[in-house]
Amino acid sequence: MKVLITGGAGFIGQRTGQLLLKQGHQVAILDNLSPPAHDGPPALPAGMELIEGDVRRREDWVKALKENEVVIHLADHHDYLPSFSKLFHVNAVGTAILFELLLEKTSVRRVVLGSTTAVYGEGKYRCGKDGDVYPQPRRVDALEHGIWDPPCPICGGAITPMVTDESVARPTSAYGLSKLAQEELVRLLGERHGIECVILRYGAVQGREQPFQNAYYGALRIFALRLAHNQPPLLLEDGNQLRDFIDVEDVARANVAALAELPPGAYNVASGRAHTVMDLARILLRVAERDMTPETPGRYRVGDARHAVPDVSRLKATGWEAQSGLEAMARAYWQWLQAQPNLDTYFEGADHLMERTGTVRVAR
């Protein structure tokens, strides 16, 4: 099968392309090789064709589509900074250009979209009085006072996070909103024009070779880079946020399964095991054999969901299942990071910019 991977030189894209090549597929990638995800031309395996270009440019899509049968669309702008227009230009407009071209005679019969569980926002909770509820985004005035947990949107009481299936999406961030817009484009235009579409909503993807130069998001790489400079993990809020950390290898397996094995629709791609961010920090400290204590100075990021616990039962019913655990993931990343040159303190510049723009703030 001939497969085009947009963003194919990235963290998830390279893993997916390598797995496709092993299975005998022909792989081309479209990538703009922009920093901080890239610091130069990537070392791609033999047989993988690179088309350098941008999904916001129609002419680059034309060069890349050629005679491919499936597009795995991973090209993505992921940012917590106030770059709102870029989020929508890359994620939504770039996808709209793809579908404009697909309506002209192409050989593409299926699109696989790499999306995110950020489309759920706070997701599903349970209230003892009102049952299952979907809270509103957390109020900034509550966060300013260190009130981290959202209240019941009906009675205002305490609520408990639950696993969230694919049925209700209510983003709390501009990034999540841009990805939901991208999803809706894919769903609407795919159904209308007879193009099969699979939407994969990834949990918190981590793992070996995740670029440490990007210190704006990705808890494992940021914590590990701090440890490499003998600084303790610095956690947002109180560190008790629930996340589903999934290894990039498991995500690549889901991407490959989506080529033909998965029926069209949306699927959560996660490990099915929720951990707190504090759990991750402590596991990494143990793996790295560092005697430090994670710090929680009350910093918070505007637009973050408190908890994100995706329900993976729909994808597991197709035969896919995550294989890597959190400790193995942390160990593999730490061992890889230790062997890397030029481990600069990238987190310092990222922290300064996020604080200067008000993306990250400190509770009173």
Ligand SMILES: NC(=O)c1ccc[n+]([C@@H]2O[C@H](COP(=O)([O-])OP(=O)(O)OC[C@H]3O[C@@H](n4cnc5c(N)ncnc54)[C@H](O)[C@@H]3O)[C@@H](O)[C@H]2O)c1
Second form
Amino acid sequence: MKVLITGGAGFIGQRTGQLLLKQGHQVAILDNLSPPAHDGPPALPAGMELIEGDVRRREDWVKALKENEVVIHLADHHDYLPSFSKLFHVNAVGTAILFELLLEKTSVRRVVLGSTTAVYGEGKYRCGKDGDVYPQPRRVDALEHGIWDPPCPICGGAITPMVTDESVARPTSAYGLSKLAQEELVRLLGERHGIECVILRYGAVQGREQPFQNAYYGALRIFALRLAHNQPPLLLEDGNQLRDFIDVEDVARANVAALAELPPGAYNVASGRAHTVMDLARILLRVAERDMTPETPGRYRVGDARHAVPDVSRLKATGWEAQSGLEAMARAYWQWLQAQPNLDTYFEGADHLMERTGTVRVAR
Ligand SMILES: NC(=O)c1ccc[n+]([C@@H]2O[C@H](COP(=O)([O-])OP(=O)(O)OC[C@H]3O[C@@H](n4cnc5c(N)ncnc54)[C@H](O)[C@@H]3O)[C@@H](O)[C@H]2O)c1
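Could I have the structure of this protein in the form predicted together with this ligand, to go alongside the form predicted on its own above?
Below: every chain and molecule of the assembly, starting with the one above.
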């Protein structure tokens, strides 16, 4: 099959492309090689045709679409900094241009969109009094006082986090909102114009080769970079946030399954196992054999969800299952990172910028 991967020079795109090539598919990638994902030309796996271009430019899409039958659309802008308009230009407008072209005659029969569980915002909770509820974004004044758990949106009482299925999406960040806009375009225009569309909402993707120059997100990468500079993991909030960490190899397998096997629709792509961020920090300290204590000075990021635990039963019912566990992921990343030359203090630059822009704040 001829497959175009947008953002194919990125973390998930490269791994997906390698798997496709191994299975005998032809792979082209459309990527503008932009920072912070890249701070120079990447060494791409042999066999991938690179079309250097931007998803915001119609002529670049025209060059890239050619004879391809499936587009795996991963190129996106994801940022915690206040670059709100760029989020929508790249993620929503870029996707709208793709669909303008798909309405003209092309060979594309299916679009696979790489989305995110950030579209759920705070996700699903259960209230003893009000049943299943979907909390509002956490209030800044609560976060300022170190009150991390969202209250019931109906009675204001305490609530318990639940796994969140694909049915209700209410983002709490501009990034999540831009990805939901992108999803809705794909879903609506795909259905209306007979283009099969599969939306994959990834959990927190980690793993070997996650580029360390982009230290704005990716807990494993940020903690490992700090350890490599003899600094303990610095956790947001109290470290008890639940996340589903998934290995990039498992995500690549889901992307490949989405070429043909998965019926159109939205699917969560996650390991199905919830861990606290503190668990991840401790596991990394253990595999790195470092005797340090993770720090929780009350820093927080406005727009983060307290917990993010997707329900993976829909995808699992198709036969896909995550194969890698958290300890194996942490070990593989730590080993890979240690073998890298020129490990700069990327985390410090990213951290200072996030503090300066008010993206990361400290509770009183
Ligand atoms: N990594 C995660 O934890 C995670 C979690 C959930 C969802 N996702 C989604 O997965 C997809 C891929 O993420 P990733 O982790 O591989 O990111 P990445 O930053 O490593 O890769 C993104 C790629 O897109 C390219 N790109 C950015 N803007 C572009 C533009 N305007 N035109 C063309 N190319 C452009 C970048 O150069 C980069 O190579 C994204 O859509 C993201 O929303 C990632």
